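A single chain comes next, written as structure tokens; it is the form predicted on its own.
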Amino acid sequence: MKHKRSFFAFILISLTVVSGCWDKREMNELAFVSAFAVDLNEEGKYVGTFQIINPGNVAGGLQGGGGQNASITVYSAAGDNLLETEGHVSMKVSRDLYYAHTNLIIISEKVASEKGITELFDLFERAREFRTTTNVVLTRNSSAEEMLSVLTEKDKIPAEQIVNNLKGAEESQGEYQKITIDNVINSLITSGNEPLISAFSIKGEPKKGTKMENIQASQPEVRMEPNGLGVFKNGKLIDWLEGETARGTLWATDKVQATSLNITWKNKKDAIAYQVVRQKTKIAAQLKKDRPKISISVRAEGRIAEVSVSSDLTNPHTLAAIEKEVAKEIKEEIEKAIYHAQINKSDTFGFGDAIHRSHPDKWKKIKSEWNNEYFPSSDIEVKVEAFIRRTGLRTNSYLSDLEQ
């Protein structure tokens, strides 16, 4: 009994000492940062822009364009580093900046091309509230501050709309990819692999995009749209990829989730639309007499999505011929992307990393000159197989009946 009394006394004393979370902060003490943007000013200093959520306005009547107040407020400040910009902004905000819900980092085209991105991510990786799964995008033809200031009509938080637009483009077009802080850092520190970052542009006058009238219109004058992939070399933006060149790059890096291809059939351009539902790319690397030889193998599976000429899709020979045309189109896109990358002398495919894994000793000798000497002259072979798994709810089009 004496031991039990001592035990309960110990428990009571412990409860008085342990008083809960020592660093607890109330909701009304926090400024929720939904996005963070980085620019350069004329003096060459960083300009940090913080998109802060207005909780009362988000929960209010903005849906359907009926609200009177913006869902976000934007603050900017300059500094020699990103932490200094945060310190200056914190003096303008009446609450503590809170980053646990930050889902977007925007880097301006000027920062990426002039100063580079190598030094930017240490703060984000080191801070306890920042998630390394936060998305990263570039701006194109506008500042990052302008991008964060545009109000959006569908998602109440503009950062969410950018992320959702990027996800939709990635899942439908095959020309864009979502990339996170963690992905960028891994690309920067991995030998023989340069990062690719999707970009957004503002369509319309940026200042008009900050007004509530823009999102209350049935056709907003100002909106943000995906616009190409940024190509990097040694941490600096050097070029943009668009259309088939961008998709060819993602084909080769196994990043195409879904897309559609148009092929010529019966002498009619874009007569058949082939929708990719899954694909797999494998890369093999060898060194022959210290010269790189790369093999790319792509396997695509999809369905016939649209036909504008009469075709006998019940005939296995017809389907096999269409599959060959699809494979040919994919191969041409990949080869076009490789040629473009070799001209830029920037290995955005990770071929150098593949050689590093297969020939680690020899890689040490060539890695310093990989981008400038070895990659541009590499022998790269592309093999593509394409398969038609379905033809939709019907096989032959009604166009065949019309022709008869």
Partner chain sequence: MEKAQINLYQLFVLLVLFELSTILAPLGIAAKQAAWLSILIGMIGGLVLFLVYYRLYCYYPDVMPTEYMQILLGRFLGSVLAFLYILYFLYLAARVLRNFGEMLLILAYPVTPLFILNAGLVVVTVYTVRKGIEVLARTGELFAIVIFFLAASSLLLIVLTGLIKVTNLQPMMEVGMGKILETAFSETLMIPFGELIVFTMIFPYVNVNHSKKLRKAGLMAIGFSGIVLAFTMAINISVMGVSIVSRSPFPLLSTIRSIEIAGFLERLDVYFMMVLIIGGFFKFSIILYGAATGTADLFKIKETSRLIYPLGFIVLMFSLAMASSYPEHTYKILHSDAVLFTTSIPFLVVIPIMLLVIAFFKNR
Given for the second form:
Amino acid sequence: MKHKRSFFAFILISLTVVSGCWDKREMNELAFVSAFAVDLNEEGKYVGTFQIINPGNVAGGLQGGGGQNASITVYSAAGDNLLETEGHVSMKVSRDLYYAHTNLIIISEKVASEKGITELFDLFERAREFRTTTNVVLTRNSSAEEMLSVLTEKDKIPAEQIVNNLKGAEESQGEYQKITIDNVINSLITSGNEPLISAFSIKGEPKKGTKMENIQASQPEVRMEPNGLGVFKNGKLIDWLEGETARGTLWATDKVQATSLNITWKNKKDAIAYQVVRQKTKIAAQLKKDRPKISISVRAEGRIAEVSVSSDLTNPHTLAAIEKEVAKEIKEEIEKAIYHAQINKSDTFGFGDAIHRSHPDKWKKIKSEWNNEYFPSSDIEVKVEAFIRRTGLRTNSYLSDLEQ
Amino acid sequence: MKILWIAALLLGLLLSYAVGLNYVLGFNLNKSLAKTMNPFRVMEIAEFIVFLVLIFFLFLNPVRTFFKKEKK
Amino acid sequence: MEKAQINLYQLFVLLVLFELSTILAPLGIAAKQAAWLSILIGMIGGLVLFLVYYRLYCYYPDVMPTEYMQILLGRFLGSVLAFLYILYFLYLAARVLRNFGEMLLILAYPVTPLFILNAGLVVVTVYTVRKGIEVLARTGELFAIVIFFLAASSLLLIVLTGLIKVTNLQPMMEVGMGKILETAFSETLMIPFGELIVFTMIFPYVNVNHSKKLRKAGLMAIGFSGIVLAFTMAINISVMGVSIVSRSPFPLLSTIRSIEIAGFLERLDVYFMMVLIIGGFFKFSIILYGAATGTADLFKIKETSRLIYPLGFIVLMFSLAMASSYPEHTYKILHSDAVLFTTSIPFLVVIPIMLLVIAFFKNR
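Structure of the form predicted in complex with the partner chain, given the form predicted on its own:
Every chain and every other molecule in the complex is listed next, the one we just looked at coming first.
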């Protein structure tokens, strides 16, 4: 009998202690932060902006689509460091800020170019609720607060739309890349590899974008678009890459997932469009008399997607010639990008890291001068092979029948 | 094991036929070889894993029969 | 040789499925509007070739071709020839596999690697073929019904939509009789009719008390499928015109896509996909089976089933290596004399006739 009683007591105590209610947080007491943005104010203090989801207005589908109110609310506050901005914002919000669903961090152009991003990430890495796979994006030509306040039409949560937008651009265009906190930190600490962060800019008057009217129109006046890749040196933004230079850089870093490029054929510019389906890039580094020699080899596989000049695409020799042209085009892009980076004196390709891997002892000597001295003077050899695998639902274009 | 040798022989002959065919079509020898090999060149990770699994199964049976014989 | 028996109807079904899998390709389009005619001429040639294969079978009804080659030509020469035939079958299998994978890829899986699609078919086929010819034949019986339903309903739909413009088939003789005959004998005779040589590996399993019945079933199957193929090609051309058909790797797809009835029966691509998968599966399985039994017979391997996976694997490898692009693949099959003179003509026409002549004198 005695045993039984103490057993009961034991269970009661366990129930209260072990089930872990100490840290309890109720759903309706939480404010879900979907995105976080960092900016600088005039005094040089950080401004943290928090995009907080209004759950009632997001619920879509059968429940009536959320209704007339904005799906997010944006709060911002200044502080000496990021934690302080959070403290100031949490006073304005009636609920606890909850970061487990944060999937976007926006860094404004101003922070990136004036203060640098090196010291920003410690909090994100250290805080329990943040995931280090959160995406990082730069703003371009606008403040981070404006960027977070723009409402979007496809995804109700703007942060979601930015991430999806970026993902789409990465998968189809080959000029942007998604980058996470992990990646950024890694390339910041690896000497000989600088981060490349995609930027977004606001098209139109940012103030209008915060109103619901904007997204009720079929052609929203205010939109967010991916716009360039930010190049960093020693943690500071120094340049933007766009178009072919951006793509060339991503080719060389094995980040292109799919893209399309046009080649000149039969003296006609952009006559054949080649669509890359997958590619593989390998970087090998050597040191010859302290002069780095980098060889890049790219192999791309794809299909012919559009033809505007008549040519016999059934003939393997024609295809081989087109493959050669495509390879030349890709090679030119990569060389252009590398040339650009050498002028910037910023190794965004990770060539230094490749040297580190192949010559660990010599790397220690040249490490500090890599970006300014060795990288700009290194020999770069680019080898590209492109393969055409198929030509779609037609072999020859109808244009070849037109000519006869 | 015999089966694998036969398969290897057949594959070798088939591949040399493919190379020869490219050569006859007017590509030089290097290019013909490259053309035969290049479909395997741009492989995704998932693809490569399937490839390895298939090769694994190729050797599974001979190894199994070998140990069965040893037991007897 | 495994102990198995299939009946005449099953043989007929397998023959028809084998032939009809080519229904997707632009058969004999080099003859332009007369493509259907060149298919029919090819079919007549195919009937003759079938009779050659059949006569050879009549001389040696119980043994594999790999074995009677050795009887006819002596041990060494016969073995070499049999070995070459096995290589040819593997080549053929790889060709079918490549076509299958490429079609699926172009049609429905644009970013899936070809290797994965091909590997999928190989795995399924290896499984089936390991079970033996009886299982394959019974599966064939089942799917023949599906194919028949698909063919009948799509024909009905095309006719109902009023897509057929007979004027597209004129002028019929634009390319001249010479070109038509050339196409017939260099292309349509070999693909798909000549390829029936694989069935010499299956004839010994057919359970007949009277070999004449086998001849009848074979001729009927070839005649039937030849007419269906010619008819399909004629419909393709009459629906879309010669230009489009000659520029499409799969004209039947474009034809089926042009069906639009009552606002909801449209984009029936799935028809094409079903024909593609069923046809590809059977053609590939039969050829792989032929290659495997041949190899087992030649190298005296008791368990054929253990051979099938390695052979399937090398076919998979070769199907990727045989051409670096799909246009190149079709170019090699249709436009290069090298393939014609190293594979189709000797293996399908010259050697069988030669063997028949030798058999005739030996068994006089």
